[in-house]
Structure formats: structure tokens, C-alpha cells
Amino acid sequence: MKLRKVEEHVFLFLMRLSALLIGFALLAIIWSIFSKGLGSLNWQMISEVPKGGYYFGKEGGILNAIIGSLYLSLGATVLALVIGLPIALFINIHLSKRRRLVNVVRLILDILWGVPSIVYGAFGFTVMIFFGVKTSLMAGIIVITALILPIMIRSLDEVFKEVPMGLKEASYSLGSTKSETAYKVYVRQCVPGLVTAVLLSLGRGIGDAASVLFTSGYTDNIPTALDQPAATLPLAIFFQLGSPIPEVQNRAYAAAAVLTIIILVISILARIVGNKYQKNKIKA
Amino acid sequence: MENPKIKVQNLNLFIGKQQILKNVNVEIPEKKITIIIGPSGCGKTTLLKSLNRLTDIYEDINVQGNIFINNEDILNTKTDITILRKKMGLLSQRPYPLPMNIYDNIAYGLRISGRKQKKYLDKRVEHYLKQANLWDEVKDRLKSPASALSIGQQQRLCLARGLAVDPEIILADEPTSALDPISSQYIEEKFVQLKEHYTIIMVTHILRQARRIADYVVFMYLGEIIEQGTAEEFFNNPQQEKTKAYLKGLFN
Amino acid sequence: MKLSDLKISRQLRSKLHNKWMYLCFAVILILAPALLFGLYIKSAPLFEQNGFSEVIFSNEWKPLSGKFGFLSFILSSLWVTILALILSVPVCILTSIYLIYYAKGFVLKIMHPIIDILAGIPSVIYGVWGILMIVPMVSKDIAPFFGYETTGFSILSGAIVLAVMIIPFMLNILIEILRTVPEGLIESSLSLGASKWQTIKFVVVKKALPGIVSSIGLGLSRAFGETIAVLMVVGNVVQNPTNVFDAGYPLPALIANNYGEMMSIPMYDSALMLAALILFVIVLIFNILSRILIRRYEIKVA
């Protein structure tokens, strides 16, 4: 009888024990992180693009990335919005009487979600290595739209699946068609969820580093056309942080404070907005 | 009857393989209340939903028979599925406000069927409220949204909205059992008034509601009509034993 | 007249859109066999002239003289997911039981934003993080404790990094599976007497296991394709691990750091993508196989 309670009270402490690890990790990754790098973040760090070559040159700050981050992440997420919206749609309305084709959609859908971005890095590059086309903004946008694509569309799917029976039947028996039930009331019942899926892919799109290793090239400029290549944050972290000289580590350290802030905003926001979402669902 | 609005014939629903309507033969008088009646689970609901072909959404149904309205069968028929559903407005059991505001939701299916002009729309959706008695409550804040309502005005809105799109034929599945009792009168007086220009058939549990203000009666039992008839012959001189049972309250 | 025009534009738009739907449908659906088909084409050549087990079995890595045996990045990615899982299943566990069954709605409160933002940080990031803290605690304190040398870039501090990430990801799925566990049968099992530990020991384990089991399978094949974190703190040296200490060259790794000069020795790009197939079949097999087995919860799996 003892021992069952000391068993249990073992038990917990581990419990406790992992929770309080966990809430640890994020604090000491949120502390290294922005210890090493707010030091290193100031206007001109965020305002110039390196001089010198990002490599060496000791002057200049991480605009490039920035800039070329935004491009690439906006870009895949709203050519994924465009691609996604209407296969969540497509399975939720058109296809909702076949059930059994529906979860092969979903499974299929999860394990392309599973797929390592690295993988499709490779083969967009040996994709692009056939055409002959060269690194580019358009190449890592294509990249990322593909890993963030089951992202969007899973995400969508779940919430478009909450959409009660009632306001479909509603919808037709006014005489709509199914894209305009599609369109008209299923997209503007969830418009919170919407944002809340469209800022998980962005956070995922601007945060990946191996996809866009192979398909967008890195420069020191601000792209200006869809051909050009474009940096990135998360390549700047990576090729900045493996120089020799400390200025230029500096660079990666800023950049990777910034992106970390990004994320965090990201993360907040799709909270607030995911929040006010549950409000609404038990209002209606 | 003669011309009936809407007549059903040999009507098999299946849901997998569970049958749930069995042959059913109905006639509906134009411009009349139907009330269809019977305990939960006869199949009065889908009864109602065959009628607009809203059981093609749900998966492995089967239905066999014909429906005809206004003498064209529904059911083998090569017209828009989204005509002949705007012929019939639907009322459910909870209401449904689409997700846009109060004037948006009257105006919403005028707009699908091409009417865009302003001033119609502003004219019509006056109209309408006014016709579910809601205009008074609401003509400050069209532009708020229809969630924003309390249930009761909701239902009053999902009413304005179906007649909006200019239906002959109003189905209404239980619309007052979400209700209180105020808005519940409001709804059955007005389809008391409607039933001048619309055929109204409503789905009920409620014996009471159905003899206030019923013009015709069908009743079903486990799938099947037992009995139907005008209102003073079903309630008066009931021919059936299960008909005779279900009227003293021996069916819940 | 101008109404029906106008019903005709409407049905026209309507075909137009579900034309765009189809074609959209059908991308989603070519796209994993398109990538399995791409891979195994670019990376069958080398297969044709090195023979199988010699690519697989072989641990001579030379290139430039055509040798390609992958076992010594096989065995590393074995390392430093099978010991990242050994550091991040207990944990998943252990505070998926606490969060649903013993903590305070303040603690839910605090532990829900955590794993959310835990797992929206990029992989970049816990890379920067491991270079930071991790290597040098390995390096400076845990190697010494058990009497090794190293300079802390390691599979260890790979197994760390990449256990701190995959955390998030197991414990949402483990939550969800743990939800799944009817109330009803908890309530019985208490009525009978038994303590609270004692069944979700026997109970509530029982009944979760084949979730359990997928979401460690689902970690693992998260585990196993993850690159830029693991990369910037494993060391990426061609060796056959002999313990954890050493340093160790994942697959994915061998990808992102070679892809720049797979054009200019001959075979090389083929190397790069058998490595890219290799990861890309088993991350498959292991996801179909917890998938499946995670279906019958019929919850979502983010």
C-alpha cells in the first residue's frame, strides 16, 4: 500500500520534472539566442546589405536576408493559399459524401507533410538542374510552396471540417452552387482559421533553411526580379555563423535574433487570432 | 386532390443499408399548411429534406421513387439542382445565419441569381424583414453581423432570407424547437399569413402546434405514412389504430 | 435574356473553377510518387555500376575514386536519431500524462504556448542554440564527467538539439491520443478500487499504446530527415561512430554540405540522391505505418 504512493509520488516528480525541462529549453534557447544577438542588432545591421561579400566583409548588416526572406515566404504562401484553398475546399465539399477517398487524401496529405524539406530541396534542384535553370527567388518560392502546400491545405481541412451541416444545407437550399457554398460561406465562416493556417505555413516557409540551401542561391543584393537569386535568414545564420572573422558572425547572430522575433510575432498572433476563433465556435 | 403542389410516389430512402423511408406516397395542397407529423426517428426530417434534394450532400444515400412538383419530377430531371431549390425555402431546426451581416443575408440569394443593383436590394431586403417581422428590431444595424442576433431573431432572419429568393414552397423542419415561446408564435402566425402565397410544410413532434394550425396532416411511423388527410379529419376522425394511439399520447 | 446570360457566366465561372480545383487536386496527389520517381531515376545509375550491398554495407567514402559506401552516414543517422529518441520519448510521455491527468488549469495554461512556439522554431535557430550551449556543455562537462575528450561537436549534442526539437511534435500528437481515452473507462477503473497512478499505468497506457507507439514512429521519421540543426552540431566527420562522444556525418548532412560540387565528380550527384532517397523511403515507411496505425483515434496530427 506504502510503496503504490511512493511509486506515484516518484512518478509525479519525474512529471513535473519533464514539464519544467521543457519550459527550460525554450527559455534557454530564447536567452542564447537573443544574449548573442540583440548585442549585434542595431539600424544599421537591419537597414544595409554587407559590404565586402557576406563572407568577409567585416561592414554592412543582413537587409539582403531580411528582405529575401520576406519575398520567398510571402511568395510560397500566398502560391500556396492559391493551390490550397481550393483542394481544402474540394475535400470538404465536393468530395464529402466519399469518406473513404477523403481519409486516403488526408493520409496522403499527412505523410507529405512528414516528407524532410531536404528531400525536396534535392529534388527541386535536380529538377531545375534538367530544365537548366539557375538558382533563383522563383526556384526557392516553388520549393517552399511545395513543403508548406500539405501544411496549408491540412490546416484549412481541419477547419473547414468544423463547418456545421446545417449552414451547408442553408447555403444550398438557397439555390447556391457548391462553389459558391465553397467560397461565399464556407471561406468567410472561417476566416480566423484561415489566418491562423496561413500563418503556420508562413512561419514554417520563412523559418526553413535546407529547401531553399539548393533552390535560391544566396547574394549579397536585394533581388529584384523573380530570376534573381535572394538570401535568406536562415542561410545568413548558416553561412555567416561558419566564418572566421567575429563581425561577420555578429551578422549571423543578428539574424538569427531577428528571425527568432518574426517567429515569436508569428506564433502570437496565430494565438490571439486562434483564441478569438474558439470564442466564436462556441457562440455559434 | 386535385393538383396537388407536390405529390410523391413510391418514395425508398436508403441510408447504407438501413431503409428509411418505405414506400411513401404523399400529396401536398398548394397554399395550404402540411404538417407532417410523427415520434423522432419516423424519417419525417429526411422526409422533408428529399423534397429539395438535400439528401444528394449525405453520404450513401439511395433514393428511389419519383417527386414530383408541379408536375416535374425532381428526382430523373436534367434542371439545375440550384433552380429547383430555390423554389423552396428551408427553415431548420436551429437557425443557420449565413456568415455575413443581417442586410448581406437577405441580400445573398438575390445576389447569386444576378440582381445587383442597389437600390433593388435595399428595397427587397426592407421587404422581407418586414414580412418576418423583424424589421423594426433590426433596420439601425443592418450592417452588424447576423451571429450578433439572439436565436429568435435568427430563425426570423433564416425566414426573411428563404423568402428572399422568391420560393413557392416553404420547408420548415421543427423551425420553433430552438425557440422561446414568444418567437415560436411569431413564426407560426406568420406562416398562418404565408400560406396565401406559399405552400408551407412543416415537420413537428409537437401534437398541439400541429392542430393550432394545420391545414393538412400527414403521420409517419417507422419510415411509412399510416395515415393523411385535412386537419378536422385526421384530429376528429382518426381511421387508424396507430393514428388513434398516437393522438391520445401513447407514442412519445 | 440577361438573366440567363448572367446564370450562363455563372455556370461558366463555376466550371472554371472546378477545372483549376481538379488540376490543383491532382498536383497534391502526383507529387509524392513524382518525388520517389525523380530520386530513384537520378540515383539508380549508381546502384547499376557499385551493386547494392556495396552501397549499402560498404563504409569507403572516396569519390573521387568512385567509391560510394553509405554505412558510415547510415550508422550515424542510426546514432543520433535512435539516442535523440531515448532523451525525448521518456520526457513526451512523462508530461503528456501530467498535462492531462494531474496539472492545474494555470499550468495548462503556461505549458500550451510553450510547445506551440517550442515547435515553431526553425531549425536554423536550434542550431545556433546548440553551437551556444550544447557543444560547449558537452564539451566542457559531460564528455570530462565520464572521462572523454572531445570538442563537443558530437553525436550527443546532435541527439540533444534533435530531441528538443522532435519534443513538441511527439507531445502534441500524444495529447491528442491521450484525449481519446473514454472518460467512462478511467471512471470505471477507479470505482474498482484502483489508485489514480495505477490506472493510467494499466489503463490508460494499455489503451494508448498503439498511439504511443506511432508517435514515436512519427518522431523518429521527423528525427531522421532533419538537417540544419543537426548539421551545424554533429561535427561531420566520415567515420563509423564508436560512441556518442564522437563525431558523426547524418545523412541529410551529407546532402546539404556536398550538393555545391555534385556537378563535377562523376557519380556524385547520383551518391546525393540515393542519400535523398534513402531518407525520403524510410521517413515514408515509418510515417505510413503510424499513420495507419494512429487512424482509428481519428484525431488530427499536426
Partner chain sequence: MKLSDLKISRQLRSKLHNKWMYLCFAVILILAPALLFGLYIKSAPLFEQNGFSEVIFSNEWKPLSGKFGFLSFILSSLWVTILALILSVPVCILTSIYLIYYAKGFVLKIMHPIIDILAGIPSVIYGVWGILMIVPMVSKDIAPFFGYETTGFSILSGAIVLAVMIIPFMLNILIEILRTVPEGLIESSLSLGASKWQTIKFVVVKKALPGIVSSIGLGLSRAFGETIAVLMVVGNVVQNPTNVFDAGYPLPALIANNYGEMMSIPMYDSALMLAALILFVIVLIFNILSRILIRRYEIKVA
Given for the second form:
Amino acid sequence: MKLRKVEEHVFLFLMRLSALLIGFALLAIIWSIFSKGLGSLNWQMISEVPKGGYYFGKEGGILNAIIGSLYLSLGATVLALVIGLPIALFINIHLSKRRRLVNVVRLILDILWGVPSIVYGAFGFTVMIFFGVKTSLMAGIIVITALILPIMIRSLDEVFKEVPMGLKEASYSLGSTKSETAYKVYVRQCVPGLVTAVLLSLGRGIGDAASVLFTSGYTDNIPTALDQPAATLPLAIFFQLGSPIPEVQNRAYAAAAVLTIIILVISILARIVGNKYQKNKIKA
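Go ahead and give the structure of the form predicted alone, now that the form predicted in complex with its partner chain is out.
What follows is just the one chain, with no partners and no other molecules.
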């Protein structure tokens, strides 16, 4: 009994130490970004596109990168949800008794999840060259969709695995089909988890730079069509940090602060929505 108490205290200490280290790392990152970027962050920067001489420290802003990032990430997340939700439901309902096949599918998705984004970008760029497609907003959305689709499916899969078996059996006993059980029972039961999966995918998509560097290109203008190139905040940060001009480098930190704020707002909204629908969840 004494040994168990010692073990409990040791792991409790390690848990608290890990939480403190993670919190410290988060605060250090936020401090380094905001301390350098807030001085350059103003209304002009977030409400205007780059003008002549912007990359030499003159007037202009990053509105093109903000809008481009939102277009790419939201478009890819919606497309990944439309494709991934039926797949996750199919795995947990229609293939629930074929455990070996389900395990193979999950292994493939886990492997795809671990593939670096630069590989997706290079593959997408190769396909674009083969078909003669230019860098564009649509190409960026498709590649980011491919990047976050395994994340979306596996996240939803883990959520659906937690649905009580009794709930599924009760639905069948009332005469519901598998499709009705999937969309009227599983989805309703897992709304908080679904929001979390969407958030996780959106966060990965909006912060990715490697894949869109090859596929969406970069422009100082706001895209008005899917066949036009689009700028993103990660690439704006990358290009501005490479400048030897200190003012431009500070603008890169300001762009990083904007990206951090966007992700923070999305996280808070997702938490609010998740808590709102938590009452619909039936516990086992």
C-alpha cells in the first residue's frame, strides 16, 4: 500500500511538472511573438494589402494573407468534413464487425497523418505540372484537404468509437437503418467531438506553409476566383522574416500575432459550441 502511494505521488508530480512545462512553453512562444509584433500591429496592417515598397518597410498590410489563409483553411476543412464524415461513419457502423479490415484502414490513415506536409505539397505540385495546372486557390484547397483528411477521419473515428453500444442497438431495435443511425444518432451524440475534430483540422490547415508554397503560390492581391493564386499568413511570415530590414521583420511577428489571435478565437468559439451541444450527449 505504501509503495502504491509513493508511485501515485511520483506520477502526480510528473503530471504537474509536464503541465507546467507545457504552460511555460506556450507563454514563452506567445510572449516572444507579441512582444516583437504588437508594436508593428495596427489597423493599416490588417486592413490593407501590400503596396509598393511594403517589403522595404513602407505602407501596406497583410489583408491579402489573412483572407487567403481563411479561404484556404475554411475551404479545405469544409471539403475534408464532407468527405471524412461519411467515411468515419462507414468505418464505425457498416464495417464494425470486420475488425481486421477496420484496423488496416486505421493504420493507413495513421501513416498518412504522419506524412510531412512538404511531401503533400511536392506531390500536388507534381500532379499540377503533369496536368498543366497553375498555382491557384483551388489547388491549395485540394492539397490542404488531402493533408488534413486523415486527421479529420481519425479524429471523428475516435469520437464515434466512444458511442455506447446500447445506443446503437436501441436505434436498430426501433427500426432505424444504418444510415439513419449514423446521421441521426451518431452525429447528434458526437457534436462536441465533431467540433473538436474540425478545430484540429482547421488549426493544421491554417498554419501550414510547406504544401501551399508549391500549390497556391503567393500574391499581393486578394483572390476573387478559384483559379487565382492566394497568399497565406505562414508564407507572409516566412518571406518577411527573410528580409534584412528590421521593420519588415517586426511585421512578420505582427503577422504571427494575427495568426495566433485567429487560432485563439477559433478555439474559444469551438469550445462554446461544444459545450452548448454537450447536453445532447448520452453517457454509457
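From a predicted model like this one, the values you see are computed outputs, not experimental measurements. Residue numbers count along the first chain shown, from 1. In this text, rigid core is short for the largest set of C-alphas that superpose within 1.5 Å between two forms.
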Query raised in the report: Honestly, after the rigid core fit, is A225 moving at least 2 Å at Cα between the two forms?
Result: no
